[in-house]
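As a starting point, one isolated chain is supplied in structure tokens, in the form predicted alone.
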Amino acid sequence: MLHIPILRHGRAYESVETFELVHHATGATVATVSQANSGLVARDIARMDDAILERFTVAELMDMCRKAAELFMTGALPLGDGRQTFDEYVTCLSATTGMPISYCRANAKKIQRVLSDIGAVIGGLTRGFDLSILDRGYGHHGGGWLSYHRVGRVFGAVLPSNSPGVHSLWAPAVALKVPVVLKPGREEPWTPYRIIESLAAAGVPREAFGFYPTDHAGAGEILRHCDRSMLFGGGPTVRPWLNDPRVEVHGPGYSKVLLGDDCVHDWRNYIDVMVGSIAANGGRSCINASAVWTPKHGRAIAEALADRLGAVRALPADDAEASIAAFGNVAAAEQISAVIDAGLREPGAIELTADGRGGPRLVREGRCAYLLPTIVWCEDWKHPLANHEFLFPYASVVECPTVEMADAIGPSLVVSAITRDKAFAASLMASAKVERLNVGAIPTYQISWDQPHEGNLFEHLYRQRAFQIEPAA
């Protein structure tokens, strides 16, 4: 039997309560996880050496992520008292959460690009200055000094289990000389844990590392002793934290495709660039577009997305052709269509992906259930089901003027905005609602790497101060 101990100081550490991680289609046993307390968390974090990567360079700690990428591809790492494969962690990643085979490989050589990408990811972040100054503390720039300063003593994550891309976000902080303290998904502790593990084997010092399952409780203790943290999860786990400028808050995207006035009327062009917004990875992302915004033909292009979606089917994860993720916790399927069904019954809102497409949107099959692709058209984009999100691809499209859409579209983490009209794009970019901005027929879910995905970690974790020094004699 697999155990997944948590992680003291990087030492493997197994606790007397653990908790069964199921097979979500079987309901057979996959692993045991030890679950920490709260309060041996805020014990570790106190304890933890904030200055342990301090020994090293930026350049040197991003020659161990390098390495770390190859080996989180390729090496049998270690896993409690035994290792696991590549293969053995995308069959126990699927196992887990529900997530096709394909998608967890896609997911994983997300992670290996920004390892062995760090260079240009870092170069983001820290807009190309040289990084040796993170080393001596200051240095030339520009022609003036730059001198900063590390505030993240010790970062946490509380991380979630819908997609393993998501790691990806907090493993920079590491080249950064931040230690990390971790706590997974409940279905997801296999990625975290295979990172740290990657990292380790590469050389990157144990002691810097933290990584602990653990309860709601334990997860308050992580955000509120860690100098800086990240925080992923829905509106209710994120709201109590949004004002705390310590924590670095991922929580609904509401992103959109929003159509021009200009390339509306060739609306069909763009319909794989809507299709893969809203349905790659599963639609578990909050890069993946929860709704259309057009100034016309809005009807239309629901009901051409409904014939695309539509087609989709319920396969088992090791099918070649799943495209769609599980839910081992069939209520939590259960409760999101009653939302959608909830909504459908408030007037001018229609699914048209039920409309002889799709079949029933919510399928059961054994112990599991699946969400079907569910397209909504929305008469006004005020309706409740208008800017809604959840975790599968679903997408409402409204019609609104697009000299409105700036100030009506709400906050969204990412706008793909077909249009070459400038004056609309402008109107896009002065949006403080808008977080990233793709102007042209970029889907969704197209990131660049080298720039920050939400929020700016480097940012997060460093603060610039003024700095002067005398001219030597």
Given for the second form:
Amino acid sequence: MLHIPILRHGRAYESVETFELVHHATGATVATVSQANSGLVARDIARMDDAILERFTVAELMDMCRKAAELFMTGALPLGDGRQTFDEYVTCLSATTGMPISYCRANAKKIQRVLSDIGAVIGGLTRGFDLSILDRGYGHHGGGWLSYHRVGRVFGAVLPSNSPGVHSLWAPAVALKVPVVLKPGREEPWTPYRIIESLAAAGVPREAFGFYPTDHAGAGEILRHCDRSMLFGGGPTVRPWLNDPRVEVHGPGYSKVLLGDDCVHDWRNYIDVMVGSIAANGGRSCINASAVWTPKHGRAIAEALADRLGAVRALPADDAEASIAAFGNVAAAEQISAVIDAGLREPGAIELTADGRGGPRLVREGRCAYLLPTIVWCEDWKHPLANHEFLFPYASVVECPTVEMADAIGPSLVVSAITRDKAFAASLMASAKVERLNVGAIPTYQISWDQPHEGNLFEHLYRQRAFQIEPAA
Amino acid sequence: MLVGDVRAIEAMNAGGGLAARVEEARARLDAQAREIVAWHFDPKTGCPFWLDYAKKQDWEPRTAIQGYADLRRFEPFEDEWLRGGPVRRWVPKAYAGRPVYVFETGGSTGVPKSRINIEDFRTDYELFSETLPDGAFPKGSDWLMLGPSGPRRLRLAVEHLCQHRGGICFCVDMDPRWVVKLIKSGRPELMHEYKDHVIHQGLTVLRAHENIRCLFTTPKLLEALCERISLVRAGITGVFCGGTQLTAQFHRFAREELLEGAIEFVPTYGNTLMGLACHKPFDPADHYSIIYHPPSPRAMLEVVDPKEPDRVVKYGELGRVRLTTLTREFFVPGFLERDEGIRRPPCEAYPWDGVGDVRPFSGFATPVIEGVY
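Take the protein just shown as the form predicted alone and give its structure as the form predicted together with the partner chain.
All chains and molecules follow, beginning with the one already shown.
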């Protein structure tokens, strides 16, 4: 039986308590996972050597990341007592998350890309200053002194299971000399473990890594004891941490596609962008659009989206045509579907995918379930279903005058504004509610890796200090 | 099934020494059931609650109850009976005029359950004292009690344990109801501030009094204390830990790391209604499973099918914990605890059933907030 251990300062530790990770469709045990008690997590963080990566230059660490990128995609890397090939990794990942094999491979490529293009990623975060400044602590830049000190002595990440792509967000911390402590999502220990092993095989000291499958209390210890951390989740999970500047909260994205008055008459030309934004990666990412806002033609746009997405079928994860993920937790799928049904009972909303798909939204297949794409036309953007995000391809379509959109859309991780109207674009540019702004027909999922994502990781981990030095005699 | 369980069941089936001791213990339990029912239902000695109860029945407990198994004649004990007054209905007439303590359980919301006590807590802890190794819990050494106080029994009980062993007990207050409130209202930082406040007081006492060798505390406070100090270097030789759920992994972590493999660790399971269960002596074959044995014949724990509480589950199976308390001060037949656990067989030290891996009962609609202190 495959066993995934805890990694304590990089060393494998088998807990007395384990849980079984099962195949979403068959229920067969795929692996057992060691569970860390919360006190162990706190104790290890306190004893972590936070200067372990200082012996390397950023350039050297970036070289290791590049090597790790290759190893991640091709290596037979340590996992518990044995080794795991890339294909085995993909199989396990799909088995426990229900994500189609093809998407697992695509997400792995995202991780490879971040590691192999680490120079561009770090350059984007640091806006191009000479990175040896981080090695020396200071240096010349733009005609003056520039100095930074590292406030993120140990970086923690409480990670989700929804999509392996999220691991591209914490990985650059290693190149910035910061040891990391990870709590993987329950169904997805595979990717963070493999990234750690790739980096270790590439030369990063194992002591720079902590990997703790643990419970809510253990997650709390990570957030409390790490100097800086990132937390994925929503609602009560993140509420206690919302005002803690040490914790970067990654909640639901509420990403949107907006149409400007100047482009709306050509809306048919942008249906591909909208469909992709809603449904890419099985609709499981925070960068998937959960709403389309338009000044007019809303109903027609909704019908066209429903027509396209209504053709999606529930297929096994190993089917090359599969495009939505299965829910191993059937109750979670039922709950999501029930929330939508409750919203539809409120006047002013209608699901347009219902007729086209010719069956229910919730499909049971053996011991798992699927939620088929759902497009809801809302007559008013204040309808309860207009601004919801779910873990499958779901989107509302609403009408709203463009002059009101910037204020009305609410917090939105990604906004793709299909417009050439400078005034409309400027209103979005000025909005603090928009985290990532794409102007033009750019799908919401299209990420430019040299741009920050929900906060700048470098600025989270480093602080600039005022600096002067007396010239040498 | 644990290796230790298999060995114990084989020993019982072989009809040797353990089997005989199990029989003897069972006979003592049957005798205790007869004696305690006779006491509580005797108009001269019994308490008003049970005397009133008997009047409403069409059977006579004093004749019907001839052994432990007969206690099933009683309807399931309802915890509502212990909430609110008059509390004097629980005081046996034989103890009229004696000083009475009242101890409470839970109570973070609503009316807490209460139990009267006269000498029981002292008796329970004196019996427990006999199970403590003198090397790790030296007679005459002082103790630090760092755990739940206020309306709970623990503070007085641990203090008595310490005094019974010739020591003096230093105590630090800790109010678990406040901790539960902070968690429920989503204020973990305040909870940690409060924890630091408790730990700070404990450290001050430990540093100021060199004769402290023994410690009672809860799992969370033990972790917090060990983040600040090496208990080995502080001179602690024995730690008695309880007050809330302990997991097998915590057990290992405490033995190997918090206590550096050098301090005796005695986990216990106790509550206001039962008294104090003893931990089966550490055996590597148990794989750190924490196995408790009730203080038979003064109390008995059974692991039962939650849907059919009169059916005891098989060894190694999970079920809900059912408590029966049989003392002259307090009689509770068949009370379904808020915990579940795995039924474990008798062992040499305690030749009656035990309960392993106790945790909050998963069948409640609203999860119990546990493990917070």
